[in-house]
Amino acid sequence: MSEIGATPLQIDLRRHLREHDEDRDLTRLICEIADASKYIINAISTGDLGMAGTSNLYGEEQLALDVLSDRIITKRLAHSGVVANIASEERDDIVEVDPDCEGKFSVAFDPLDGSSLVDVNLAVGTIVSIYRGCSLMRPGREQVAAMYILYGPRTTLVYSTGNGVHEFGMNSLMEYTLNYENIRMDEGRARIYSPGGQRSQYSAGTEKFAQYLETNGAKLRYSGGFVPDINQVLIKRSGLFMYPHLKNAPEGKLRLLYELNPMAYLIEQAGGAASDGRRRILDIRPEKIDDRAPVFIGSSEAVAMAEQCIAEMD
């Protein structure tokens, strides 16, 4: 068992799903993904940066690297023998992998969130959401399990399966172990700040929230990309990142499947908290694969006053 601060044991990710009595095929699941991982980051390290060529659901253009990251976890995921149905944020429709539900996981996953800047060289990460059964379409707080993986600096791996948060890295083997577990978010305020979105376009209460995050002495770190900037907030045990509600795209901007509802329930598990400035994300049931909604996510103290100054006036 390691600590924030400690040094960890060198206990691998199979073996630690094993200890913790983590179901057999739930645990062959978490692993397929880390598996596929180790391909994605060679396809970063050596792949063309061009475009595919296609465009995914939402109208984007696709980078090459989007499309091979997609295929890999696809084929590891389709091929696992444990698994009903995928969701991914590069495709246009559910795919059905085995109409025969019982005992398996339906999984949505953004396979390579932040992807534009990798001509620039800076962080990204594959986003996972796993449910029990067939169904991907309900709220959040029915996850059984949730992950991402970093490609910065150091290759991470954070996963909960409902008993704390923790974190894996990549040694010289190409295998994950254990660096920190049960990370758990700080009491108070938040230090740091990631804000998404032009501040000319936001609302009365969220700007009112920007200037209380400014007067309390939080810091701005914003690298564009979710997963880092998530990483950050939970690794340092404290902040918030928001993409929030504006006045030209009232849903925000990320994904609820594919983005918002793995992070919620990770940030969750480490004791912090995760809005849509009204009410918690875990909650909102989704009604297309592409629904969107604003999102404040992080230290639990920051995200009520969040709530609350949208509610005074918004």
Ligand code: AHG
The other form holds:
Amino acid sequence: MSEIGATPLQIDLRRHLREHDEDRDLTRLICEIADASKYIINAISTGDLGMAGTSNLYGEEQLALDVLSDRIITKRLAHSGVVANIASEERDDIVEVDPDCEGKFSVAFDPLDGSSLVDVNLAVGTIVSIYRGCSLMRPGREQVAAMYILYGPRTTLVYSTGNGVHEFGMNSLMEYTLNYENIRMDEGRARIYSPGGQRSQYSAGTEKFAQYLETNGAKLRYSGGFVPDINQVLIKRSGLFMYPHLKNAPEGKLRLLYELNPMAYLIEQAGGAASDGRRRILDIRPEKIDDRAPVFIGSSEAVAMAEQCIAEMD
Ligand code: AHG
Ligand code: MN
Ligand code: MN
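Hand over the structure of the form predicted together with this ligand; the form predicted alone is what we had up.
Shown next: the complete complex, the earlier chain at its head.
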């Protein structure tokens, strides 16, 4: 019986990784990224909301925040001593940190996903995908870890190294302490859904799927930020996020290396599913670092229904 008023034992991120006997270099890498998030929080809350005057490899104009967040994380990774190669959504090419890749990790990340939402004060996030060794051009099923940090009313961090999905919250000392361990998606129908892209551009199969979701009582929840929208599905343990193939964008919008692979890894670790409408996201072999793919991700029952509608109608 704990003393009345005693605060529950707070397990911080590093301790959680150590208690799960995680590789010490992987623990170091994950903690470095967690530390870098403190500087991104500061940049979001006080930084310049203007344009950087540059564009990324997608031809999208970069915000100063995108570039600053990229520099914060890239610098931490480059000096960590455990990273071989880095791919950032905000950089045109892979950054080679150490040609001696043996025993090191390669990291793909989106430094500030949803950055265009900062000026309207909506939640944004950092998304990270981690592979062992040199190459990042591998199917997502070969990831050894994935994580995201959600900068919302509270700052939370979710990670998996293949042994379940765990959520941490940032406390008053800016430490990440454990909230939930081994998060598992509920069985059954999606209770919420996030429909990205213009509905008028949906294929017949996706339109039929959207009507299925609504007919079965799923409530629409869409913020425009991939990280908060996915986080809601995970923490509510039910739901479906989609950014489908569109008539005017057959590959959808979201990027395979930086957004879809890490989120697919996390959701599958929680017992959910992630598909491009026909096959598992984690089975897609990237051809270019800027590959995009359509995505249906969340409750397994809903993803299976999406694939069925697309197979029947598209
Ligand atoms: P990013 O800010 O890194 O470019 O990503 C934005 C993405 C993702 O956060 C979100 O799911 C999607 O853009 C929303 O797209 P729409 O604005 O077309 O809905
Ligand atoms: Mn993004
Ligand atoms: Mn981004």
